[in-house]
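A lone chain, given as structure tokens: the form predicted on its own.
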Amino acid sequence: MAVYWLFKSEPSVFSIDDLAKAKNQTTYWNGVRNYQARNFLRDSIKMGDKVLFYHSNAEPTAVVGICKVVREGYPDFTALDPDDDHYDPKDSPEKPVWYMVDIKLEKKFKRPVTLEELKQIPALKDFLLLKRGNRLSVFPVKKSEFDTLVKLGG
């Protein structure tokens, strides 16, 4: 039974059409450094899922489309590169802190559902998105949340 999610991403860090350029339309999903985000990764999220894209931090602020989940977590490999914007120096191969998912885009939606439109909707008045302090960036979705803003995306 697959289980929904919401996955925040920056366009200028990382767009849907940058998903939709990959190789396969997958990628991983990397550079999460929230603990309970992390969490999600690596124990919650299975094989199948499904995952709304959002724009975050855009104009407008969106959900944009539908991926799954195509890998289950494993360690973030950019923890480990000095180089990589989210090394971290605590993070080692032996203890792996940071953890990854892989996915694949299914649907990039007719029309951008946005952040404002979201609040104007009784139905998703518990919608994780729109509660104060949510700063998480991989969160879980109830099915009835997934189900309308897919049918809203078009």
Contents of the next structure:
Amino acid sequence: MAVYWLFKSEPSVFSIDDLAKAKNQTTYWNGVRNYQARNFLRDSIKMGDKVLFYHSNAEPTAVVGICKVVREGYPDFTALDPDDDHYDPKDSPEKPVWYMVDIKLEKKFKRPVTLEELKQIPALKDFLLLKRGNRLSVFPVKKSEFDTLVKLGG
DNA sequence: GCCAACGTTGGC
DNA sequence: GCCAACGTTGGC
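Any chance you could show the form predicted in complex with the DNA after that form predicted on its own?
Below, the chain from earlier opens the complete complex, with every other chain and molecule after it.
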């Protein structure tokens, strides 16, 4: 059973500092519109699981902190709102298609651990983040990989 | 069910 | 802004 995950976010949309300022330093992770990532959110991610927070499309692109899961998968209500960017006409309250979890900030890293830096580390040669063409915004991370990141980021 | 066209992600 | 990778859509 996987216990560690990585979530990507564009900091111009939602950054780790936004999370730090949020009520209870907690947020719902809405807007995932990919079936594989949806399955993780709905079925696999459990209370207390740890999450690496990653900034994509950013300067720098980097892992910036750690969160923990405080609520397991439930329907992503932003899919029901026609005025929301993440609206999906396929979605309905009776048959939710998209799911989210809630995460709480555990620790912002002392420094961002950049993608550039991660590429240099032999222990991370299988890290999914570094795989060519990986566009998943939610995916599992091995304990050893998670520990390596924590060691680097403080 | 195939697959070309199209849209999105995300590093650079 | 470019473009490679890849997911989705839709015609057939």
